[in-house]
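Consider the single chain below, provided in structure tokens and representing the form predicted on its own.
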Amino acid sequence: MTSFDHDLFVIGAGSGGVRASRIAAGHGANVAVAEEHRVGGTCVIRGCVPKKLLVYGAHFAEDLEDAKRFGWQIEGKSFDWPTLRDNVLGEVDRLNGLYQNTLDSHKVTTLLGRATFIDPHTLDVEGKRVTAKHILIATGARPFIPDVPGAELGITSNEVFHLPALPKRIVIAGGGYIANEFAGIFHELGVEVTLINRSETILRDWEPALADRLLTISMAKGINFKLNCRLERLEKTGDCITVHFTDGKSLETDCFLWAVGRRPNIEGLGLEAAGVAVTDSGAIAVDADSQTNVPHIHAVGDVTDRVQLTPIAIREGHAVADRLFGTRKWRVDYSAIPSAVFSNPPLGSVGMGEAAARNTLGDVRIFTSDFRPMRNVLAGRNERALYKLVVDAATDKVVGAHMIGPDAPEILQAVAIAVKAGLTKAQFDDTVALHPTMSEELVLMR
């Protein structure tokens, strides 16, 4: 019988990646896990957990402006960047400290640097040769930065979090809830915001008449959109960016940001000497089972390009672990995910947007809560949430959630379990309001 160093080698110690390391070591396997940058990947070093953190600082910014009319006199107050940057990245070094812990406490070796594949059950990590019985790839996704001159000039959402000083401008590439997200950060922190898309739409994702509520309530802030043009090359001018567009006009900024997308990291992975299949997108062909054309050989989170989100990740990595190594045999579920955007105001949603089920189930009933938050009316603030409800008609279950406003994510939560659970609109009807919220909305839509 083949001897091998470990029963599972882990490539990448991100979300996915450090959950099947745990739970397999749990399992008694005999695991490690290379990692080339640092232990937590992506939403903890320079992701979801930073970004929300920057988020929740800028936001003090309107709501020190509130605090005046709630009676609270406020003089003198001034914003310094580098003590909030410093402060979210001392907390990302404490994270990935911990995530090391995890690591260290279940026995799992973690070896720094990148590992190769030198056949399809050896690796080489910094000159090692290291072999494994069973390999889970689970190394991410990156910015993607188009092939455009000059664009080496743009930063990406990996260095914002380790800018010098603010710039008085930036412009923002991209529609999505990366580049919608930054907008506000940086909007709030007094920065001068331009985004450009070449679409004429934003989130496009997402349903329609939020993505067109958060469109609104940005430009009414002052951030400005540039909608349905082309970038043809950026230009170094003196100290500053000239932003050329196809049309022939062109603009100037202190600072650039690639949030067009992400692509999944696959490159140097030496996958060919390990025989297995990518997608025509890029990312790694898996099955039901997070199993690629090579039995032994497994691929969770966002090098999968399936739905790439921290928590997704988490459950595939899980079940890759529980699977190989444990009693029980499951699969993610990937209907009625929550997602969010930490946008200013934020975005949640969850289940099907109006379209979609009228194309799958026909009869549909929408409800909508259209209302200005009790917080904005006092504040003086014209900024309305909207809330939706997406309805089968036939079942009455609520198969879709949808919402912007102060705190959309957070309330978010609690309705996917109810989406989730495929309880009714007369469920919902039956529930008494939480009076005075605006969650209440939920329950009291005729």
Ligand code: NDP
The other form holds:
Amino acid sequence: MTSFDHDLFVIGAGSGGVRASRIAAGHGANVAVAEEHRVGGTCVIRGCVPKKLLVYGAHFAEDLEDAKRFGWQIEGKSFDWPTLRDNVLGEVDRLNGLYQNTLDSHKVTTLLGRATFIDPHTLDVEGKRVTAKHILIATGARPFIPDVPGAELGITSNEVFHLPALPKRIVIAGGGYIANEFAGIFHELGVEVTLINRSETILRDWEPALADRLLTISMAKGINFKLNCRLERLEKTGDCITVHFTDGKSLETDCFLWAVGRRPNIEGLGLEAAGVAVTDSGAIAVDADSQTNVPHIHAVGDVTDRVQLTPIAIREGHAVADRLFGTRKWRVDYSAIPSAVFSNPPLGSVGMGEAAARNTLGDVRIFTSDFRPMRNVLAGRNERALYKLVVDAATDKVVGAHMIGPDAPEILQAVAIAVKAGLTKAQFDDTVALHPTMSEELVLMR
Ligand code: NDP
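With the form predicted on its own in hand, show me what the form predicted together with this ligand looks like.
Now the full complex is given, and it begins with the chain already shown.
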């Protein structure tokens, strides 16, 4: 019988890879993981976690402003970017250490370096040959940078957490999650923000009414939008960057951030040597068990481009480890996945939007609540929240919940349980309101 160095070799110590390594090791497997950057992956090192901390840090700007209406006089307030940046990066270091401890305490061997397939069971990690019975590819995704002249003058979400100083002006390309989240952060920190997007809207996959609400509020706050625009090139002009558009117009900025999507990280993996197939869009092709066309090679998370969300990568990694080394065989359920955009204000969504529900279910009932949160009223802040429930008329089940407003992601997580459980609108209505809250609107929509 062939013997291998490891039962499982994981490429990439991000959310999916670390979970798979830990669970497989817990089942008694001999596991090694290779990581070319830092253990923790995109979410912990240069994504969700530091981003959310910046969102918290930035929001103090409005909180301190609103505080006056609540009787607080705060004199001489000022903001110091290096303090926020370094505290956030310090927290990233702490979490990186915790992730490494998790691997170590489960006796997972960590190899720092890039892993490349030599053959279907052998990998090269910085000149060292390693063999494994099973291999899991969990290499994530990286920011996509379009092929326009001067593209290299822009930074991506990889670099944005390390800025030596805040720019005076920033242009953000993209209208999705990252673009809107950083537009909110930079605007609150006093940077002049211009968001440019190729289509005529932002958050194209979200409920149009919610995306419109974010656009309206963001514009009222002072964020500039240039939609329906095509970039021609970026040009270095002195200390600035000039952004040229195909309509002949241009604008000058101090910093340019690419946020136009993320692509699966497959370069340099040597997939050909292993015979692993990829999809037309360059993602690793997998089945419902995250198995590739090579039966002993699996792939999870963003590199498979199914749902680019951390909790999904974690579940996929867990399911693979259980399937290969445990007794419980299960599959990830992709229905009713909640998601949020941590813009200002934030959005949360679970289940079907109105258009998708009408297409698949036919007869649907829509309930909306458009209200000014109590706190905004006293603060004199003219920003309205919008909640929307999509109900299947035939069964009365709430099949979608969508909201924009303060704390929407926190509220949405709880609603997602109800939607996932298939609760009906009548059951929402039967629930007594918790007064006074914003979330009580969910049980008061008639
Ligand atoms: P998104 O997919 O959210 O948005 C991409 C944006 O870039 C869209 O506005 C799109 O325009 C535009 N775009 C796409 N391709 C091009 C192109 N070739 N040229 C110009 N513009 C283009 O991408 P993000 O980078 O913001 O985020 C990547 C993924 O990461 C998200 O999809 C999400 O899954 C995940 N993520 C999740 C977060 C969260 O859960 N809070 C936070 C950050 C990221 P158009 O409008 O025309 O489609």
